[in-house]
Structures are given as C-alpha cells and as structure tokens.
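A single chain, nothing else alongside it, follows as structure tokens in the form predicted on its own.
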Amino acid sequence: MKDTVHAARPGGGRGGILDREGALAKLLIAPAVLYIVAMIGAPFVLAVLYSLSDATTGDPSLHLVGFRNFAAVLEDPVFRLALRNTFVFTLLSQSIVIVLSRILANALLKPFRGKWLVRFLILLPWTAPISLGTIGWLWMFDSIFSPIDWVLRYLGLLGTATGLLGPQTNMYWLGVPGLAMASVIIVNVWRILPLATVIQLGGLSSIPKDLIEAAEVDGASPWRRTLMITIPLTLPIVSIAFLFGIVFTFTDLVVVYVLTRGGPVQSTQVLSSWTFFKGIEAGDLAQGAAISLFMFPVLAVVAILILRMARRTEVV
C-alpha cells in the first residue's frame, strides 16, 4: 500500500507542504493569526502600557506610574455613570433585538409575494455605513423639524391638552435624559436587528420539518410548538446572535457620539464614548486606556458564559 502511495507522487518522494494536512492547516490559518495579532493583540498590549503610565497626547512617552490611573477612574462619577449606562444600553437594546429578530425571522419564513424586497429592506441598515444612518436619525430626532413629532401631532398624541404625550409641540428627543437614552437604544436596535434576524432565520430554517409536522399531528398548539421545539433547537443560534449583539453594542461609539455626544449632562455617556472623550479629546491617553480596559473582563466573562451555554444546549 505504501509503495502505491509513493508511486502516485511525483518522483516517489514524501510530497510537498501541500500534501501534509497539519502543515497546510497552519499555513492557511497563519494570515488570520497575524491579522488578529496586528489589529487586536498589539493595541491591547499598548493600552495596558498606557494605562500604567502618565502618557498624554502632548507627551506620549511611557513613564510608569502603577495603578494610579485605575484608582482615578474609579473615583470619577462620570465613569460610574458611563458604566451603568453601558449595561442598561446593552441589555435593553439586545433584549429588544432578540424579540424583534425572532418575530421577523418567523415572518420571513412564510411564503408571500415580494419576500426578496422585504429581506433587502431589512438588511439595508446593516449594509449602510452606521455613521450615515445615525446622521439620518439625528434629523429624525430634531427638536423642531422631527417627522416623528409631526406624526404624533397628526395622531393627536402630542400638542393638545388631552394628548397622551402632553400639550408640548415637540418631544425634544435628544434634550431630555430619558428620551435621549431611548433614542440611542432605538438607533442601536435598528442597526443590530438585521444581523440578528439573518442569524435567527438560519437557525429556524435548520429545524427539521418532520418535527413540526409531527407536533401538529399530535395537536400541539403554536405556542407549545414554540416552547417545546423551536426555542430549544434554536437556543445555540440565539446565544450566538445575543453574543454578537452584546459585543457590538458594548463597544459601540458611533451612535452615542453622533446623536448626543454623551449628553445631556452625561446622561447617555457609555464606556466607549467616555474613553474617546477622556483619552483623545481631553488628551489624557493614560486614563483613556484605563477606562477602555474595564470593557475587557466584562466582555470576556459574557462571551465565556454565553458560549458555554450554547455548547451545553447543543450537546443536549
């Protein structure tokens, strides 16, 4: 058998690197590893060094000062507010995304005319640059010319003495702390929803139709089929969609920066935006790096928990 294999190779030798699976696998994965090291590993190490120094944009030299920056960050009330806002912003928006994406995915599984157009419109927010889309939302939330306020006034919900939202003619979406946070969450949901819908659509499409048909024959109601079949079988997929959404939201800067710049009165400040304002605009690279490093352990723990849960449910 060995003679036959050697005879099939040119020159009867051991073959080149392309004939060895282990070496070929390492060769193919090398560009991805180099990319991760260059784009993630090196900046992470630099952030750690900056966080332990007194570097500024005027003097970026590294003079190590220990954990002084972390102590200063923890004493900063804006940082504590940004940390709380980050969790609120992330959990609320992703909870809404998971529910809406499941509804959209179920609707897109049904046969109807124009399904391709609906799918295109749903995917459009994900393909468009987030900065341009957020600028469009900035106009929609304008304190004077907001089309949302116009619709609310037309429906009688705003601008009348008996209106549900009050007698004022405008909502001032980005000028009131509660409304500003709601606006940021709405835009983030609009941004993440297409990706979550595609992921959930793939999970629902992979469910064997025999299980659904057997449940229907046994007389199971739609709610029972959802609770006993659909949710358990798609839980790993939902976990991955939730993980992607948490990572994208937790590290997002563009939505908050374009819409509110952390205002009003720092009420929509999150860790990523406060890192930018403190480290770049204020020029304190050391404290900016220290703030950014607080995101790493949180994301690492969340990723480990979600992936373990997805693996456990998949095995079961």
Second form
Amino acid sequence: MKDTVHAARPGGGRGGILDREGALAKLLIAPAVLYIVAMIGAPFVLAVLYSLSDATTGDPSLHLVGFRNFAAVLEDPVFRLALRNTFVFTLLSQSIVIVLSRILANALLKPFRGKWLVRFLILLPWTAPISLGTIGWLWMFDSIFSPIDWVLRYLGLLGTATGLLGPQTNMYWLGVPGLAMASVIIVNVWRILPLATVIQLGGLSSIPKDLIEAAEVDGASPWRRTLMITIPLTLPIVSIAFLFGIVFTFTDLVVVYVLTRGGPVQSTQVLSSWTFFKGIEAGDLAQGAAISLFMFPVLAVVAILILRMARRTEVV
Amino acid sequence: MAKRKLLTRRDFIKAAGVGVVAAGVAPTIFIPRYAHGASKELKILVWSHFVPRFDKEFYDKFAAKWGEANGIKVTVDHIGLAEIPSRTAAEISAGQGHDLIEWIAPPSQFEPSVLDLGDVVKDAEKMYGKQHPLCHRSSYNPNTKKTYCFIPGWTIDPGNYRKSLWEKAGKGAGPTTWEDLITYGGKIKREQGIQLGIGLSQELDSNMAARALLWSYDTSIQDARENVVLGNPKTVEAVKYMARLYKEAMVPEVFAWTAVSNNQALIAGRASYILNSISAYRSAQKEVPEIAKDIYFTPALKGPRGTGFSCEHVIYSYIVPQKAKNVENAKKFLLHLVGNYDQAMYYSELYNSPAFFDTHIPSGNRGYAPVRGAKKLRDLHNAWFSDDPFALPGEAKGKLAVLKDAEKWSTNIGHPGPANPAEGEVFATFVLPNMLAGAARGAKAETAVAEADKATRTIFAKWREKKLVGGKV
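Okay, that's the form predicted on its own, but what's the structure of the form predicted together with its partner chain?
Then the entire complex follows, led off by the chain already shown.
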C-alpha cells in the first residue's frame, strides 16, 4: 500500500512526514501527551516526592524522609474520618444521581411543551461555576435566613410546638452533622445531575425503536421492557456516567470547603478538603501530599474501569 | 555585475547570538553599578479589608502617592483573606510574585522563605517608639532570633452585646465574666428567645473565641517556652463551661458559624452577645441603625480566677519573600505606613489599631477633623474611642470607651508564648473549636481535651524537629 502511495506521488523523491502514518500519528498525538505530562504527570511526580519529604509551604525544598508522612497520616483520626466520609459522600451522591438522572432522562425523552426550557434548566447547574452555585446553596442552608426553613415554617412543619420537625425556628442544616452531610450530598447531586442526565439521554436515544416495539407487540410490560431491554442496553453508558461522577465527587474540594469547611466537628471532612487544610492552610505540604495520594488507588481503579467500559461500548 | 551575497543561516545565527549577548551585557557596562539596587518598582499583595473604604479611600491612594513621591511604580493587588495562604505558598514556591505580602494572622510557617525584617522593626522603633508586645510576639521567633514579618497594626476583639436585652435580664452594663454569659445570656434565651453567638465551628472567629476562653481560664495550648500544656484540669474546666454555655444560651447555629455569622446574627437581631471586632457594629450602623444604637461593648470577659484575655482579631503581618526583587522599597514603604497609621485607623473606621502607639501624628490635612491636643497615635486612639467620629446621630456617646485599654487585655495567638508554626497548624486544623464543640455535642470533656492534647503534641513535635518551635514537650 505504502509503495503504491509513493509511486503515485508526482515528482517521486523521499516521502514527507505527512506520508508516514506512524510518524504522523506520533506527531498528532504529541501535544496531548505533552499536555498530560505537564499538567498531570509532573504534578503527580511532585506530589509523590513531597509526600516522601518534610517539605512545608515555607520551605518547599525536598529532604526525603521515607514513608514517615504516610505513617503519621494513618495515625491521624481526622484522616480516617475524612477517608470514610469521602466514600460515604461519593457513593451516596452517585447512587442518587444515577436514579434521578434515569428518571429525568426518561421524562425528557417524551414529547411535551416547553421541553427545551426544561432541558436548559436541567443543564444550568453544570454550566454555572461550582463555587458560585455552592455559595447560592450556602444561603439556602443558612442558619438564620434559609428559604428552605422559611417554607417549612410556613407549612407548619417547623417552629411550632406540634411541628413535625420540632419547635425550633431553624433546621441548622450546616450545624448538625447528619444534616450537614445531607446538605453536602444534595449540592453535589445538584451539580453532577445534568451531566449524568445528558449521558443517560444519549444511552436511551441509542436503543433501537424496533426492539421496544417488538417487545410491546409481544406483550412485555413496561417494567419488563425496562429490565430486559433498557437497562442491559444502557448499562455500559450508565456505568460510564457513574464512574465519571465518582471521579468528580471523590476529588471535589469546593462543595465541602464553601459549605462546611469540613465541620461540624470534622463530620463532613473529606480527603480533598483535609489535604487543603493540612497542606496549604497549616503549611505541612508533605502531609498534605501524602493525604492526597490516598485518593490515587481509587481513582486509578475507576479510570481503568472507565477505559474498559469505553472499549466494550466501542466493540458493541 | 557582482552577485549580491545573501546572509547564510550560519551568519544569521552568529549575528543573532552576538546581539543577544550584547543586549544582555550592555546594561552592566553602561549603567552605573548602584543602579542595580535602586529599583523603581514595588508590588504589594494585601487582603480585601472588611471596611471597603479602607482600600478605596486610603490604602490604594496612599501607596500610589508614596510611589509618585519616590519615583517608584507601586502595584497593589487585593485578594480575599481565604486565598492568602494558597497564593503565598504558590509565590514562594515559584520564587516570584509580590515584594510585600500581607497576612492577617502570623505567617510563621513561611519563616524559612522570607527575609528577616528585624532591621525594619529597629528603624521603626527608633522613629516611632516601642512596638506593642503582642505584635512583637506575633512576628519574632525567639528560637531562630528572626523577625519573619513586620506588623504595623492590629484589630481589637471585644464583646458586643444588645443593651436592651441585657437590661431586661437585669445586667444592663453587659457581662463582665464568662459565667455572666450563662446566668444572664441563658436567661435572655429562655425569656426573650434570643441566643448568644460564640462560634464553635471550623473557622477564624471560633478559633479566637476558643483561645480567649482558655486564656481566661488560666490555661493555653503552650507555655511561655513553647511546651505543650493543653491537657490540664483548667482546660477541662473551660471545656465543661462551654458545654454548659451551649446548653443554656446557644443553638446549633454556632456549629455552622462563619466569618460573616457575627454580622448576620447581630443585624438580624438574633444574638444577645457576640465576640467580634467592631465590624459587625459598623455594618449594623449602615444597615439597621436601630439595632446599632442598641449595641454596646465589653472588654475581655473574666474567668473563674479573675483572668481575662481576648485574642487579637486581626494582626497585619507583612512578609518579604527571599526572592523579592524590590526589598529596599518594601522596607521603606512599611516605615512610611507606620508613620501614617493615623489614616489607617481613621479610614478603617477604628477597625485598625496601631502597633506603634507613640508615633507622632504628621502635620497638615490628614483627611479627618483634627483632634485637639492629639500629638501621638495613642492620643487619637483615646480620643476617638471616647467620642466615636462614626457614631450615628443620636447615638450614645462613649460606647467604644471600653476599647481604650484594649492593649492590656488583648494578646497574641500563642499566648503566653510567641506565635509559631505549630500554633498556626493547631489554628488551621481547628483543634480547639472542635475540642469545645465535641464537648458541647455531648462528648466527655476529659476525652475531648485528651484528644486535642494528643493532636497538639504531634503537631508541635513535627515543627520542633524543624527548629522553628522551642520547648521540649
């Protein structure tokens, strides 16, 4: 094939780089590789080096001290709590996201008036900067001025002796550990839901209509059609949505930092926020790096799974 | 006709190389050597002040004017206080950025990467008199003998109370002891439905309140020699007190306290007492004057044995990174700032207090009504706190008078010792507010103290290894 191409070139001579497929492929992929090395590879290597050193923000020079930071981090009860919280926060958020995004995607497949507006509104949280959106939620959960509390009081659920939620005037969303974690999860679900819905919509749209129609003709109930056709056919793409959501949630700092700063009493502290407090605010860069590296195994496994899923989807 | 010789690639590279070298070397040949030191630039990074007019009407103009007078191009960048640590770390790590960086807490963890400003303190003391001890303890490391930052001013952290509520409860003059908060604050909550607002959260104000409580209970994180002494019966006593206070006079909002909660609670009429600088009161003056007129102040509350200390609310700490390019300009600017601190006090609406009280007030138009007989900053401090120039029409006179002797009952993070990186990490990881909050939420006081003591000892041991913290235990 190559010989044919060379022979066909007017003027003959040596082939340029554009004619050598292998070299051209490397050339074209080079910017992406360089980008990954510079933006991900180098900081990762630096994080590993920092975690093995005694670097501080005031003295970032590298004096290696072995695995001392990892040992110190593992002994820290706040770290262990943050590790547990990270899993709880991530898994709960993503489970809710998958269920809600499926419901939303199904609804958005149906024709109805103002569908474009609904789609736009659903996508809005994804387009807004995370910090801005979270600041908006901070007001929603405010201890004094929460509009949610106002509605609950208006409905008589809060602030009366017989109120279902108690006689106090406010819920104190961010001041009670369980409610604070729930608030953090709600905001994260709000943020990730648009992406997951769009992915699910794509999956549902790709199911051949004749398959559904055939099942209907055969008398399959909607529940059976969902179980036997929709779920199996959309599983690969739903899994990808789930895994992407895990990556976004597992590494998120903004929601926790803006809403609770890890409180009350560290009850919403997660690995990324604890990394920031320890590594930057407290100045212990080395321990901060060590804490952040505990996210790596989980993220690596998720990345491998995403790639496998993507390949499987490609084959299908 | 001779063929014109084109410039070959080799010739071009040679010519370009010579050009580049010449351009690099020329300034060292033709410009006098002293010109290297006389830079004409100064880059300053400061926080966005809580009082907006301070930046707009004073600091930016003041810096620009000084630059014009000295032929120096001054750039002032403002950032939110939450961004200061990460920005400083990035600039130190990159070895470039601003020549002066202002912190609002002692930046002791940056000591290895910043210049010793002991010479600026010496010059300032020669020109303006002694620096306040709490500022000295917040900027000087006695172990390394290094002044890692320069402090021209600080902010007082008094108690703010609603007089009408406290009058009804039978204590119109406001609380004088921590126990009063339970006795009368509890009564106000029960009878008038208004709680107290002392943060037990993972943020700045809660950290300061926790320290004030401990000091007033004659205990602290470290002693004067930087030995950890947190785990002792007096700390347990203070923690038990906070658990009682929460139960009697507060609600769960204190666990979600933020830097703006003081203002919010006071302005909304939902706090009978807060522990904060006068900024919440100033906000109330602008937004809810009738509540502002009802706000009065108390000095540090006294503990069971009569001790009463309050933590400085803000300490203006300037660092000069080792890689700063305009060091001399930075030092000159700092001295000039101290010499003009009367304007910093005024334009911050008395939020800023001076570190050098004996500084003479410069002559001429200072931007405020002259104060009769005032020669030094101390005179201004006393006069303005006696008769607040920002009081609302019809507002009672002398409400701020209790702040006149604030320097006697205010102290630094690290008290009774100096500020240091270990104290800084204990602060940044919220060890004390969580110790108090844990007990308030039902944990045993002894257990909460033991856990906090253990965490503190680990932190101190780590920084002690780096020779930045003294003490042995």
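Numbering follows the first chain given and starts at 1. Only the largest set of C-alpha atoms that superpose within 1.5 Å between the two forms is called the rigid core. Note that the structure is predicted; figures quoted are calculated from it, not measured.
When the rigid core is held fixed, the Cα atom of Met295 travels less than 2 angstroms between the two forms.
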